[in-house]
Each structure stands twice: as C-alpha cells, then as structure tokens.
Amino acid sequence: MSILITNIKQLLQVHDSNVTIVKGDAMKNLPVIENAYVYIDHDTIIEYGKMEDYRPIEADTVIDATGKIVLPSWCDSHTHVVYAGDRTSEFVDRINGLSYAEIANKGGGILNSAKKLQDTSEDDLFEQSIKRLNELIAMGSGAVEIKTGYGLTTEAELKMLRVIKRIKQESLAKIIPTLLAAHAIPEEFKSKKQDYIKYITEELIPQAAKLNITHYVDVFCEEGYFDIKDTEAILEAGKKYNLRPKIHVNQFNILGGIALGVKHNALSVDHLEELNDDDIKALKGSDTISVALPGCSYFISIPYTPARKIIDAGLPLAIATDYNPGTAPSGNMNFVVSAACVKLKLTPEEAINAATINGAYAMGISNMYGSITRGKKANLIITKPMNHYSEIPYAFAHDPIEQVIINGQLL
C-alpha cells in the first residue's frame, strides 16, 4: 500500500536528519515546507519535498491536499485510557464545591475507579477501552501511552496490562504500556501503607514484569498518596526488572519528586502544576522531559504548569491529555494544543513541537515517530482547508482534522 499526498499547503515538522527532541528556544522553530508533497510506502515515509521539485511517483492512493496542512499525528504520552465506567457523579460534586481531596475522602476518585475495574471482566474492559482509543485516533493521536493504576491489586493490574497488550495488538496506533504501580492506597491498607509498599515491590512489580508487556513504572508522588521515600522504594524495585520511571509529580505539592525522578533517570516527570527553581535546576542537564497536562488543570480548576518557565530555562516540554475518568475525561489532543497556547502561553510552534516530537520522546519512540523524516513511521494528520497551521490551536472548539493516516494506512 502506497500513498502520495500532493499540493500540501504546509507540510510541518520536516527534518531531513532525524531529530528526537527539541529544547528551549529551538521549540520556537517549526520546520515547514510550503506547497509540498509526501510519499508513503507501506508504513514508512519515503520521500517529500516542494511541488516544484516533484517528479511523478506511482502510488496506490493519491490525495490532493490543496489548501490543507499535513503534520505528524499527535503523540499523547500520558493517558489512562483503560478504565471501567465513568465518574460523572464526581463531576457534579466538583461543581457543587467539593475538592479533589474531599471527593477522594468520601470514597470517590481513584478508589471509585478501582472498584469498578475490579468488578469488570477483562473482555468488557477491553471493549470499553478500545472504543475510547479509536476515538483518540480519529482525533489525530497516532501514538498513545496507556497507564495501569486503576487496579490497586496484583490481579486487577495484571488484567489491565493484558488489556493494554490486546489493544496494542489490535490497533494500528503505536501503544506504550506503563505500569502505574502506585496510584492510590486501597482502603484495607489505609492504616498500614508500608505493607502496601511491600506488596507493590515484592508482589505486584515482579508479577507484572513476568508478563513482559511494559518497560516503564510510574508512581503518584503526592501528599496523601506516596511520599518521596515510598516513591524511591518503588522505583528501586522497578529498576531490578529494568522498568524505567515515568512519574506523576508536583500536581498539588512540591515534595522533591522531580529531583528524585532525575536521580533515577526518569524518562518523564508529568503534571508539574507546582514548580520551583530547585526543580528547574534538577532538570537541567538531564535526559528527563517535563510533561504538562493542561486538560487536567482545566477540568479540576487547578493551576496550569508554568510552561514558559520550563522552556525559557532551555528545557524541553511535552504536552499530553492525561485522559482519565476523574480529572481529565477528554483525550482530544487538538484541545490540548490549543490550551497549551491559551493557558500555558506557548506559541503554536512550541505547542506543536510539544505534541509531536517531544511527545514521542516522552514515550521513548522519537527515533521513529513525531516528525516528517525519511524512514520514520507514516503517522500523519491531514487537516481541513485552512490558511495557516496557527488555526489549529486558534479554533479551539473545532475539529481541524479531515483525514488520518496511521501506520501507513488511510483511516
């Protein structure tokens, strides 16, 4: 199967040599070819360039993209797509003035989702989750990280990993599974948290590692959940099984989780709604990328990640949806790109870099995803007609996408 797209108004994120991350001031630069073409064979980008340099190419499918933008599909590096049911009642509680902590204390939050998931069959969980993922793909996401974390027991967490594996096998999208080993403390362990840490490190992580489905371990490092000492114990346990950290930090409080993540060579530190100069200092010179989740800030009315502080310090930034049933029930990366511009004060160029190449880096896949580069995987978005790519974040409540190509297949 080959696809030729011609007369592209703007072809975005074009790199002749492979780029795997963009940092600081470089994020302001988005390489563009005006009036372009791109040729795909099977699942690979083969050739591209200006229409004035185009020479006829035989292709199974030819798409005339006159007036349209073509760019890499979104790389959503932080989601919780696999869950059961919803938490609509908590949405109403929040409108009525209850805080995140108050909802959790009355049996809502993560514990609510965990009970529903534990009571849901593996087949039902798969059907609910693959439906959500297909919706994300239709909205332009071609690579998606999916976390566990709503199991809270070994049996339920392994069930989640098996469902993610099935999704990975069935979907054309690139799926990155992550074991969110420590998301919340179950009721039966409330007064004996250290027993639960031991359960995670001595039973859950070893059993999960045996499945050989994930290469990442995650922890919700936050007051009332897992502190620095707890987090380090879990990361150390994961390291024994070659599980690299991707951790939730600084959502509500600064505990020192960013420096801990850097110490343990975390691929990403996610949330960062709270941030100080020590955190910035810790990130400098590291291979760890910050991931902002503006959809969560929007939905539960907490501060937005100080993205300008991160980028202006010369650091890289990725953006992701945090798609989950409680605090960010939307996987629409088009909205996240817009929110990054409006609320995080990113330029459209910075936002698109954060949602493509840097999102891919935050999943460990930017060597093959996230840019228009010869030899990379053919995951592309073709927009509706528009004058300039800045219209993608500008028209924040509108769907900019006309067609999606995933793994070289036109959907």
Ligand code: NIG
Given for the second form:
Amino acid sequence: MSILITNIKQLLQVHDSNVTIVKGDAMKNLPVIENAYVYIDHDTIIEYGKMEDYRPIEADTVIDATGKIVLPSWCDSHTHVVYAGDRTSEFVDRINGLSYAEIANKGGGILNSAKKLQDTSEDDLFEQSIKRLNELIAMGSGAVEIKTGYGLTTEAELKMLRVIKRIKQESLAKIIPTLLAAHAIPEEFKSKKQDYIKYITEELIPQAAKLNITHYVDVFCEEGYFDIKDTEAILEAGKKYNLRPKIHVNQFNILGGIALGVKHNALSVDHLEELNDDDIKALKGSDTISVALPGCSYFISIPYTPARKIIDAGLPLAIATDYNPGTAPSGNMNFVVSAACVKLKLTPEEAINAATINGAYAMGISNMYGSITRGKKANLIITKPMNHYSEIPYAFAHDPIEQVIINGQLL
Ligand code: NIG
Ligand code: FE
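Just the form predicted alone so far, so send over the form predicted in complex with the named molecule.
In what comes next, the whole complex appears, and the chain from above leads the way.
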C-alpha cells in the first residue's frame, strides 16, 4: 500500500538527516518545504521534495493536498489514557473552590480513580481506554505514551499493563508503556508509607518487570506523595530491571526531583510548573528532556511551566497532554500546541518542534518518529485548507485536521 500526497502547501518538519532532538534556540527553526510532495510505501516515508522537482511516481492512493499543510503526527509523551470512569464530581468541587490537595485529602484524586479501576474488569477497562486512544488518533496523535498508576496494587497494576499491551497490539499508533509504580499512597498504608515503598520495590516492580511490557518507570515525586528518598528508592529498584525514569516532578512543590532525575539519567522530567535556577542548572548538559503539560495547568488552575526559561537556557522542551481523569481530561494535542503558544509563550515553530520531534525524544523513539525524514515511520497529519501552519495554534479549539495517516494507513 503506497500513498502519494501532492501539491502540499507546506510540508513541515523536514529533515534530510535524522535529527532526534532540537534544543534551545534551534527550536525556533521549523524546516518547511513550500509546494511539496511526499511519498510513502507501507509504513515508511520514502521520498519528498518540491513539486517543481516531482517526477511521476506510481502509487495506490494519490491525495491532492492543495491548500493544506502536512506534518508529522503529534507525539504525546505523557498520558494516563487507561483509567476507569471519570471524576466529574471533583471538577464541580474545584469550581466551588476546593484545591487538588483538598479534594485528594477527602478521598478524591488518584485514590478515587484507583478504586474505580480496581472494580473494573480488564475487558471493560480495555474498551474504555481504546475508545479514548482512538479519539486521540483522530485528533492527530500517532505516538502515545501510556502510564499505569491507577492500580496501586500489584494485581491492578498488572491489569493496567496487560490492557496497555492489548492496546499496543490492536492500535496502529505507536504505544510506549510506562510503569507509574508510585502514584499515591493507598489508604491502608497511610501511616506506614515505608511498608508501601517496600511493597513497590520488592514486589510490584519485580512482578511488573517480568511481563516485559515497559522500559520506563515513573514516580509522583511531590509533597504528600513520594519524597526524594522514596523516589530514589523506587528509581533504584527500577534500574535493576533496566527501567529508565520518566518522572512527575515540580507540579506543586520543588523537592529536588529534577536533579534526582538527572542523576538517574531520566529520559524526561514532566510537569515543572514550579521551577528554580538550580533545576535549570541540573538539566544543563544532561540527556533529560523537560516536558510541559499546559492542559493540566489550564484545567486545575495552577501556574504554567516557565517554558521560556527552559528554552532560553539552551535546553530542549517537549509538550504533552497529560490526559487523565483528574488534572487533564483532554487528549487534544492541537489544544496543547495552542496553549503552549498562548500561555507558555512558545512561537508556533517552537510549539510544533515540542509536539513532534521532542515529544518523540521524550518517548525514546525519535530515531523513527517525529519528523519527515526518509526511512522514518509514515505517521502524518493532513490539515484542512489554511494559509499558514501558524493557524494550527492560532485558531484555538478549532479542529485543524482533515485526515491522518498512521503507520502508512489512511484513516
Ligand atoms: O500528571 N500528578 C500526578 N498525576 C497526574 C494526575 C493524577 C490524577 O489526579 O488522577 C498528573 O497530573
Ligand atoms: Fe501525569
């Protein structure tokens, strides 16, 4: 199955040599071919160029993209798509003035979702979750990280992992599973947190690792959840099974989790709504990418990640949805790209870099995803007609997408 797209108004994120991350000032540069074509065969990008250089190519499907933009699919490097039910009642509590912490303290929050997930059958959980994933794909996401973390028991975490595995097998999208081993402290361990850490490090992680579904470990490093010492114990337990950290840090408080993540060679540190100069210093010279989640800031009214500080320090930045029932019940990367411009003060070029190549880097897959490069996977977005790619973030809350191609298949 081959597809030829011709007369593309702007073909975005084109790299002849394989770029795997863009940092600092380089994020302002988004390579574009005006009036372009792209040819894909099976799941691979084979050829592209200017229409004036186009020589006829036989293809099973030809798409005339006159007036439209073509770009790599969004790479959403931070989601909790697998969950049960919703938390609409907490949404109303928050409107009425309660904070995230106050809601969690009265039995809401992650514990609420964990209870629901534990009571949901594996099949039901799969059906609820794949439906959400398919919505994300229709909104342009072609590679999606999915975390566990609403299990809180070995049994329920393994159930989540098996559901993610099934999604990975059945979906055309690229799925990257992460074991969010330590997301919250269950009620029965409230006064004996150390016993829960022991349970996670000695039972949950070893059993989860045996399934061989994930290469990443996550921890919610935060006041009232897991402190620096707890986080380090969990990262060290993960390391024994070759699980690389991708961690939740600095969402509400600065505990030193960024330096800890860098010390343990984290692939990504995510959230960073709170950020100080020591954090920036720790990130410099590391292979760790920062991930901002503006949908979470929007939904629970907390500060936005100071992304300018990160990029202006020469560092790379990715953006992701954080799609979850508590702090970001939306998996729309188009909104995230727009919010990154409006609220994080990224230019459209920086935001598109953050949502494509750098999102792929934050999942460890940027050698095969995130740019239009010969040999990379054919995950593409074809937009509706527009004058310029800046309209994608500009026309916020509009749906810019006309068609998506995932793994070489036109949906
Ligand atoms: O990324 N902060 C930790 N985890 C999620 C929220 C989880 C929840 O409230 O269900 C987040 O915001
Ligand atoms: Fe999250």
